[in-house]
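One chain follows as structure tokens, the form predicted on its own.
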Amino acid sequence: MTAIEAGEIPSAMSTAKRRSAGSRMAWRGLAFAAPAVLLLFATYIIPIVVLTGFSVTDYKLGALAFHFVGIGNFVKAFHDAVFLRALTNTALYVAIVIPFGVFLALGVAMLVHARKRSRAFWEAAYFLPVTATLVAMATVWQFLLHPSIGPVNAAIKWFGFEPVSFLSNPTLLIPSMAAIGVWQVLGFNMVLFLAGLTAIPKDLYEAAQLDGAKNPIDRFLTVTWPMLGPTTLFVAVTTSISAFKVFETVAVLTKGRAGSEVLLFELYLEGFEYSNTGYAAALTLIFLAIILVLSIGQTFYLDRKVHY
């Protein structure tokens, strides 16, 4: 055996050992990841598959037999006046909540961030709605907006105006609930913006001031707003999803009466009140598709404007 051949044998053995060790590490990694993967399948993948299966049938909750209807449920949805009204109302609700929920939170965060002694108090005060039960808070709002005994209408009458039926007038129903929605997300979004403001280096403000940005508005536009890009993107996406999921406010304040229909409450009625499981599954897939498209669209559009 030559010296070259003798050297090749140990080299081949060490390579085989490395491959064996790498294979064992890979299997260990898979074993550690297996519980998370199984949980993902159990909580996300399998329910989506089952939901898709129900959506192409006329299955009713408790029925012993059902039939395949294909895309019939989806066609029915876009010819259903109630569903279309719920879709329109949800779009209006989202269109109000997203801009006000994001930019009001930014304004409040900047005001709170500038406070020294009272900052902790204002943080707790604005974050309080996030910790409260939404059903309980909706009940409080029902009292506040009551046309005869509510404090809001008492203030309106004190200024000499006629009381306003916020929860009875179909024109005011969605804007009134959207105002409550803004109030609900304001505290959480404020905390996120506060974290973003705290992370901005003070040197950038000093450099901007030396470069001629003497006005606070100029420093906001040249430093604060660009540096808050990633935070704003996250807040916009999470606020959109929260707005689309409005349910408790409608359930407590209006119980889904005409003029206040929203997508999630319509899903609840079809699936649990009317037992139309197949149709409710189709509506749920439409609902998930809308949220997915909106979230991806926002992410791709805003990501191009974000400075990381």
Contents of the next structure:
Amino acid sequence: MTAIEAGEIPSAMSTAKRRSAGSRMAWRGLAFAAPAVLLLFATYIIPIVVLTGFSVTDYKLGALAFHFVGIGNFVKAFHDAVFLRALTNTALYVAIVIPFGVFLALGVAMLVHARKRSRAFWEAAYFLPVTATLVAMATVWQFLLHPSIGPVNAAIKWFGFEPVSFLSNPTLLIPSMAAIGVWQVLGFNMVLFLAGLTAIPKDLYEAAQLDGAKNPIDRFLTVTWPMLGPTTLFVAVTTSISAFKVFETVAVLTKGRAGSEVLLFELYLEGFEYSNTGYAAALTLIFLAIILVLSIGQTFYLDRKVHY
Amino acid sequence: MTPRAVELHGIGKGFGADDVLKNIDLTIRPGEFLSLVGMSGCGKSTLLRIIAGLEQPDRGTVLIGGEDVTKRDPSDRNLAMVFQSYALYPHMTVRQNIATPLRMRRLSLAARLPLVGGMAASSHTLGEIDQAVAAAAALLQIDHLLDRKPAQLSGGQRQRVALARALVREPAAFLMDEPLSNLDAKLRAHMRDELAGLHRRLGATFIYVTHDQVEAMTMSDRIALMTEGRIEQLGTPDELYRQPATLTVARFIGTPSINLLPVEISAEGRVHAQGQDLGLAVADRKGDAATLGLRPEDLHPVVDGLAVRIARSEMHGADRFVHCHLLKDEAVRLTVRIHAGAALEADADGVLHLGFRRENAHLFGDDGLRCALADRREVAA
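In place of the form predicted on its own, output the structure of the form predicted in complex with its partner chain.
What follows is the entire complex, opening with the chain shown before.
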């Protein structure tokens, strides 16, 4: 008996020691992950939970009491003419900004990439709008597009056409703002495409040339476009997200008047101007869902196609 | 397939102040396997790229099959090239990779466009392309890999795909830029064998760039050894090995490398090493310093010859390399290659006498050029 006990004790001790060493490692791992996890909770998870909580109430900023309204806010949103107009306006804006913002940037990047000495100049020139504050730049655009004093309309008049009121004609309003949006993302996207272009091995172009790719279209389709796949996906996702977030141009140019409502501006009005916190929270959730579905869809569907 | 000759006349090329190529004249015969070999920076790759049209020469002309193609685009020269990196299109399957040169040449631009292209292509042409791809894949034994992408292949398999893409369309000549240097040693030896076999079967003109003299020696019909933008010697592997025209060639060709012995030529034209008469004579360059080159396998023990002390011996399977140094000058090292079963008998002090046959001696003047050895009688006369 004693012999067995004597034999058991050390083995039990070593197991305990091993277990405590393992748990120490686990605690250490958690400690390393903790700052990131805490930040994630503080800035994303908890706000989203609180937001979801607000979205099912009729809480108004500063109100002392509020009631649970279930999905009432969401039902209201889809019957709210202003919100629906904001939704279609944003969709139109995004539909213009994505293709132009992506493909124009690709074209510009290829032109700039082909320059040798003047490349640095063109890179800086196209990148400048990215560094400028959009609020200030929107004011500049307001002047440029002004029907009576703007240079754009002066040029139109010089050609003998009637001046166009870009920022008050409801049909031109969203496309005009989309053009400003394209101008704003172009430089950033161009830099991303330039990085992608630089990473394409020269060998591939040479192999394509020897394989008989004589014209630039062949070289583009055989090498450039497929090799830029991952870059294009990234550019498309970031451009669509920033397009959905259009706010400054609307805030400065029209303040959401004349049928220029967009999602984020509408959200801002409901939440901070009209203090409809509950309703604004519901709108935010809808906005979040749209962005999430879009970027997850793009990433999962296209990711398989662009990585080889 | 009719193999074409490739002729280079007075090719010169400079990057900045340096001349990378200095007046190269070279004719590659139809169906020949010619290697451009040399150290890195000798201009061999630039020369190949000039033939391909990827680089423009500053001077000179390139003729393929008798036609001047100097100003032609690479796509119009009907050449196929295998790159060191293989340069396979990563987004295409092996089948599409191999088919690309045929699609580019046989299909119209409209038929090559993605999505809509299928409608514009004639099914007859597409069938022909499929057949050619299948034949090329069968030749290189990669039929089972046709639906994979390059990322799913090993280095050796990618190499085969690159070769298949090159030979699918019967080009005027094949250009290869160090195609085996990314493979491990065993696979490289195997692919060497296959490339030589492929050349025999196709009977095509091969221009092969390498820095590895073993590759050049084992596969080539002729070798052009380049240094500093010039062709140092052009000849068969045998000629380069047995009759090296310069000291550089002698040094570059052969493993283990040639033994070099500093010698003096006496006023009478006798060749001396450390004051010892080696029994060799020359007609000119009397009184000069020179270098005597002796291949490791051409040295053998004699009763009275160069006295050396054995440092160590290396077993290489069939052969044994015995490393020695001169008794009179320890800085001069010699390697003797003997059959593994044989032995070098040294005396009690570890000293051995080495001799060689006159026809195996390579004498180079202090300008690096080969000196003809004279019969002893001629010199005496």
